[in-house]
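A single chain comes next, written as C-alpha cells; it is the form predicted alone.
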Amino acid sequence: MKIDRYPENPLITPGDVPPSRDDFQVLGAFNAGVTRYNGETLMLMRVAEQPVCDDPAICRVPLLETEGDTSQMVIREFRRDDPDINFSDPRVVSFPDHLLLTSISHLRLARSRDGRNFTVDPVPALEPDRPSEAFGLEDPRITQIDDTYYIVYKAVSDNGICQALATTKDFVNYDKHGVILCPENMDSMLFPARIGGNYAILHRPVGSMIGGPMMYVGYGTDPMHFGEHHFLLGKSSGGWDSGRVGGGAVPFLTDRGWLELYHAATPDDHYCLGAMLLDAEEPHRMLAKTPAPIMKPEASYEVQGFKANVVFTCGAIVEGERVSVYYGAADEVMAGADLCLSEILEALEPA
C-alpha cells in the first residue's frame, strides 16, 4: 500500500510548543484528535510536560492535588538512588504499591490552512482541573455531530484511567461533562452520526483477570450514558496485534460500511496501524479487517524518540479518495501521511 508521508514531517515537535508554565519543559506533542473547522485543519494535541530539573540525582513529578473545590499543581521530588523506587521506565516512577507519571499532559490546539504547516496556540485548550485528571488529559478524539464537536479523552489519576467527555461549538469555549466510562478504559470515540437514533461509542476496556485490551462498541440515548456493549476485537495470539489493540481515528462511513483505522502493538510495544470495516447499521459487527498493518514505523521520527517504534493515530481527514492520517510518532511528535481509500478497502479480508 502506498503511504505518502508528508515532506514537512514532523509537523509539530516539542520545540514548537511553548510550555504552559515557566518551570515546565515540553517532552512531547503527539496523539492529536483532528477535525476541520472554519476552513482550517485543527489538531488537538496531547502535550506532555515535565518540571525542569537541573539535578540528575532528583526526579521531579507533577500532579494535580484537589482539596474541596480547590485544585493546584504540585511538584514532588524523589531521589533516583532510592532503592524502593524503580525509575527504569522514563514515563513512570514505580513504588511497591503504586506509581506516578513523570509528566502531566494537557490538550493544545494547532491550526493549519493547508493541513501541513501548523501554528500552535500559546495556551492549553483543556487542562487538568479535577481529581479524575490528577495525572493529566491524554489522547483526544474529536467527533462532529450537527454543530457540536464531542471530544472524548483519557482522564488519568491514581484512581485509574477513565474516558471523559468535553464539547465545544467553536474551539474557544469548552464544556467538560466528566467521566463517561470507568477504569480501565481508553481509546474511545463517538461515531459521527446517530445509529438507529442512538449515539454509538467505540472504546477499549482492559480485562485484568480474563482477557486483556479489547475493543467494544456501545450505544446510548445521550452521549454521557452507554449500554448494550458488544465485543468487537481482541488481540491475536501472535504477530503484529498480539500485544494490544485499540481504536485510532474516528470511524468514517463509506459505501461499504464504517471504516475504522485502529492501532495494534506487539508485546514489546511495536505500534502499527490497521483497518477494519464495520456494518453501517450495526457497527458492532465487524465485516472485514486487514490481516497485516497498513502502516508501521519506518521513518526516523517513528523509530526513534521518546518511545521508539510507534505510529498512533487519533484522527484522519477524508476527502474523496484521500485519507489524511495524522498520527503521533514515537510518543514525541505529530506527523501526517496520505493513504488511498480504495487501496485500504482492497486490503481488507472478510472477518
The other form holds:
Number of protein chains: 2
Amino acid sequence: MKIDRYPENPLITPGDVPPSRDDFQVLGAFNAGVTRYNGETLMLMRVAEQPVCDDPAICRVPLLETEGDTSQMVIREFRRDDPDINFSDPRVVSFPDHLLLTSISHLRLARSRDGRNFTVDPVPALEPDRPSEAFGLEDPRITQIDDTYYIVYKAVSDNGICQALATTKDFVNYDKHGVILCPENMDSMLFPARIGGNYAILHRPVGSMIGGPMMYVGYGTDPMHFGEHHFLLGKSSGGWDSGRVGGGAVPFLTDRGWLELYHAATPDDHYCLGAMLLDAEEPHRMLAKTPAPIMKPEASYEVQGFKANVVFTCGAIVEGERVSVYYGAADEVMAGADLCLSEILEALEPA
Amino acid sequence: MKIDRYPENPLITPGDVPPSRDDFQVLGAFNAGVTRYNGETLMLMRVAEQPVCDDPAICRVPLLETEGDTSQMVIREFRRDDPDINFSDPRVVSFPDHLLLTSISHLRLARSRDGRNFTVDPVPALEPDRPSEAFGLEDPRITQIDDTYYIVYKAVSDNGICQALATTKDFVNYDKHGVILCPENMDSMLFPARIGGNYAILHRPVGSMIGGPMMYVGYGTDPMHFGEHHFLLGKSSGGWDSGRVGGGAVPFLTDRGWLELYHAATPDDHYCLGAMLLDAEEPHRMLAKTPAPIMKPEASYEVQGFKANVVFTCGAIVEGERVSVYYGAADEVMAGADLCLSEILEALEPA
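Target state, the form predicted in complex with a further copy of the same chain; input state, the form predicted alone:
What follows is the entire complex, opening with the chain shown before.
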C-alpha cells in the first residue's frame, strides 16, 4: 500500500493552537473530523488542554461543574504524593472507585484552501457546557447530508463516555442535540446518505461482561434516535486488531459498497488503520476487510508524542482515486496522507 | 416497611415448568415481566435451561448457531479438567478471551386468575432465533400502551448483552423488532405512557472505563429508536447499592410522579429493592429515593437457591394502595409480595 504522507506533516501541532484560557496550555490538537465546506477543507480538531501548573508536586485537574442551568470550569488540585491516588497514566487521575481526566478537550476548527496549510480558529467551535460533557468533547466525525453537517462526538463525564450530536449549516452557529448513544460508546458517525429512507450510524459500544469493544451499525428514522442495532466486528484473538477496533473516517460510497477506514489496536495500544467494505443497502453487513493494516505508525510524529504509536483517523476527503486521510498522530498532532482508492479495494478480502 | 409475602410462595419453581426439549432440564423460572391481560395476571418468566448431562466430568453448553436465515440449537461439550477453561462460576464457562453461558433462557408465560395460583404454558412464548440471541432471552419487562404490550428483554450473545423489543396484542402472536439498545445494556423498560408525546425508556448501560453500571432515561419519537439519553443514578460508594443499580418494575404514575421500584446490589451480589420517584413530565429527573432498601432477601427461597440472596423484580401490579410486587428469588423461582403504596412514598427522601 502506497502511503503519501504530506511533506507539511504534522499539519497542526499544539503550538499552533491558542489555548481557550490564559491559565491553560494545549497538550494536543488531534483526531479531527474533516469535511469540505465553502471551498475549504475543515478540520474540527479535538484540542486537549491542561491547567498550567508550575509545582511538580501538584496535579491540577480541569472539570466542568454544573449547578442548575449554569456551569463553570473549576480546577481541582491533588498532591502527587497522595497514597490513595494513582498518577501512573498521564491521561488520568485514578481514585479507588472513580477517575478524572488530567486534561479537558474542546473542538476547534482549522481551515485550509489546499488541504495542507491550515489556519486555526482563535476560539473553540464547541465547548463543554452540560453535565454529560464535564470531562470534555472528543474525537468528532462530520457527516454532510443535504445542507446540514452532523457532528457526532464523544461527550465524556463521570456519567460515562457517550456519543452526542451537534449540527451546523455554516460552521459558525451550532445546535447541540444531546446524547444519542448512551455509555459506553465511542467512534460513532452517521453515514453520509439516507439508506432506504433511514439514517444509519456506525458506532462502537463496549461489552463489559461479554464482547469487549465492538463495532455496531444502527438505524434511525431521524438522525437523533437510533435502534435496529447490528453487530459488525469485534476484536480478533491475536494480532494488530486484538486490543480494540472502532470506526475511523466517515464511510464513503464506492461502486462495491461503503468503504470504511477504521482503526484497530493491539492490547498494548499500537493503533493502525484498516479498511472494510459494507453492503451499500444494508451497511451492517460486512462484505470484506483488509486482513492486515493499510497504515501503521512509522513517521517520527506517529511513533513519538503524548501517546506513542498511534494513527487515528476521524475523516477523509475522497476525490476520484485519491483518498486524503487526515489523522491524529500520537494523540498530539494532526497529519495527512494520500492513499489510492483502487489499492485499498484490492487489499480487501471477503469477510 | 410492611412486606406481605404470599403464603403461596414460591409461586413458580423449576419443577412447575416443562422443559422446551426432552434433553433439557429447567434450572430456574424467575425474573418475570408482569401485566394484567383479559382478566388474568400474566407472568412472562425467564426460564433457564441446561442440557441434561449425567457425566460429571463434562459440561454441556447450549448455544444457538445461525447460518444465513436458519438457526439451530447446538450442544457443545467441554471437559471440566481442561486447564484452559474456568468453571468456578456455575453460570459461565470462561475461556481466556471469551465466555459462554452454562444455560440458555427463553421466555414463558404463566397465567393466573387470582395473582397467586399460576398455570405455566406448555411451550415458550419467545425463544432465541437470531445471532443477537445466541445465548438466550432474559429478564423481560412488559409495558402496556393503548392496546399494545411492549416487551423489552435482554438479548444475550457473544456480541454482547443488548436490549431487544417484542410486541404483542394478545400474548399469542408476537413480533420481534430487534435490538433497541446496544451493548452493554440491561434492565430496560418503556414507561407506560407517552410523555410529552414521546416514548420514554428506563435503561441500564454500563460504563466500562468510566461510570460502571448506571441507570439512564432516554426518549424516542417511536418505541424502537431512542436518543436524548440522560443519566439518572449510579452505584453509591458504599452500602446496599455500591455494587450495581438497575431498573426493576415498570414505573407507574402516582400523584407525586413516576414511582420506580428498582434493584441494587452490593459488590458481593446481595440484591435488594429500593424505590425512586421520577418527575412526571421529565422522568430523567429523580425527585426522591429511598435511602435504604424497601425489601431485602429474607425468606428461605430468597436466601437459598441458584444464586443466594437475590430479590429482583421485573414487574408489579398496582391497585389503589396495594402494590403487588412479583419478583425472582435467588435466580431460581418466582415469588410475590404486597407492599403499601403510601408506605413506599413515605420512605422516600429528596434526591
